[in-house]
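Taking the form predicted on its own, here's one chain by itself in structure tokens.
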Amino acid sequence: MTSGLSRSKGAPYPPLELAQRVCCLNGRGDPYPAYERLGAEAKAALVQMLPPDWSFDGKRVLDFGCGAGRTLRHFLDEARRAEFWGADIDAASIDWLGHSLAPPLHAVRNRTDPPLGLDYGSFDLIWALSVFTHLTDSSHAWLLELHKLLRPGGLLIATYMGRWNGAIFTDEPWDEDRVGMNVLRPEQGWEVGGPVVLMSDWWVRAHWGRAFEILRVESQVHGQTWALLRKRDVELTPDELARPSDDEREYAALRHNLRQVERDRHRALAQLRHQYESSLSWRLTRPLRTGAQLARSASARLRQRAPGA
């Protein structure tokens, strides 16, 4: 365990299976003292993220996205003194939550889109780490909605994927110039990550921006850009979110999240042909294929010669 992190104090472990839903414990080491090292450090980045006079006696506090509670395990002593919610859309991890950790914590499962179903305007500290670098379609709607959940001049603490870790989606130099809110892989299925969504700065301030306003944006931990906002006393609909700001960036990123999506499709297309290829069935069928081209050129060269051909 790295020295100064906090220790969840013998809380039960979930099984394996949940624990690696939120992040890939593989080549960590032993699963379970990677998996309380990783909380451990999103406590201690959000801690540090939040203002130096802030203090959890008496708030709400919701972790958008909480998995199994890799992170809200580390908050077992503050959930006695405040209110400490978890929402996920797994309903296993959501399940395994409510009753291995519950009390002290409340335990809620969301669906694919909001509302989330928790009362608007109660909540102090809302943070979702590695949700918003995965939504896609959904993502303004579910930015809006916890700012509906916050109270007002209340505290979001969220992650994005961009500048520190945007080559190694893209295999290509980064460039913020050409990267707005770029969604690749869009059709990925979530047991192998799900969709991958890259932000600029920029376009963060644009768009966030008009709901929050913005504190601090810092890479924190596991690559990730950590970005503290303020709820804004206004209201917006998910169209004024996403509507495009008067930077020319906004359509050149547009014009190069297209190239990207069909470069990935061609990608996966012709990974797929290999696998199909390389396959028993494809191999063992290859006689009847080769036969058959065969008899079909045959047919056609019988065709041309017969008469009146």
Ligand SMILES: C[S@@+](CC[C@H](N)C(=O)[O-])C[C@H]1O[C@@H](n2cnc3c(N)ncnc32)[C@H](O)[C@@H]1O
Contents of the next structure:
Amino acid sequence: MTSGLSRSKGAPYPPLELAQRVCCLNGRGDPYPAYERLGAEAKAALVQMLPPDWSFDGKRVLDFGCGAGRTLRHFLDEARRAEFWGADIDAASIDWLGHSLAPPLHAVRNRTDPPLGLDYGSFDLIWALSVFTHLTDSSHAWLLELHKLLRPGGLLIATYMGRWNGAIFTDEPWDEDRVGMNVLRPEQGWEVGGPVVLMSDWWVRAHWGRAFEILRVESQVHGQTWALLRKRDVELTPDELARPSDDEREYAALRHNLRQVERDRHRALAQLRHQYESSLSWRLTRPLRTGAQLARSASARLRQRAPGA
Ligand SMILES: C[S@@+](CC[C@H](N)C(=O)[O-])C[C@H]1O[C@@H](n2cnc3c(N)ncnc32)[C@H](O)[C@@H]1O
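Can you give me the structure for the form predicted together with the named molecule, which would complement the form predicted on its own we have just seen?
Every chain and every other molecule in the complex is listed next, the one we just looked at coming first.
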């Protein structure tokens, strides 16, 4: 453990499959120390993003998309002086969190789409780490749901994949001019990380900026872009949040996203074909396919030799 990082002081760890669900722990040595370190790094980054006069005392805080509490487990001390909630769609993660770390934490399972079911205007601080990085059709509705859950002037810390790590997910260098909110691998299941959503800073300012004042945007830990936002006193619909801005990069980004999705589709099909062709049944039936091919050639030759052919 790097010095200066928090420790979750004897809190139990979730089963490995729940820990692995929120990040790949392979290649990081012992999985639980790695899980501990990643959570502690997230806490340190959150604290660093908050205003210098911030205090958790008496606050109501929500970790949206908390998994089994990788980050929340580092706030058990603060949870004696403040109310900490974790929400996630994953039943197993929320069940584990509810049984193992509540109290002092509070855990709630939400559905794929809003509402979350907690009181509007009641949270001082919400964070969503590596969540908008994967939300596609429900992204705008969830951002506005978090907006409603915040008190007037409440703070949101959200991470997104952008200029610091976007190139990892595409076969091309990061180019801010052709990324707005670009969705890759839209059909990819959560067991392999879910869809990948890239966002550029100009797009976040143009769209999220309608609902929030953008106070800070910076590189923190885990390769993502971290944004600190303050709730604006507005009421918006998801369509109003999605409406393209005057920035001409909006259309370049949409066109480029189509190219990216098409490229992904070709890659996925090639992969499937390769898997299929190297599968046992494909290899076992190869003599039959060869035989059929020989028979077709022989009968074509016979037809050519036949009188009048
Ligand atoms: C990459 S993990 C990050 C987990 C956690 N924030 C962390 O940093 O350890 C993304 C999490 O978002 C959750 N998630 C995805 N869609 C969600 C939704 N609509 N509402 C709540 N959670 C969601 C997933 O179940 C998963 O636990």
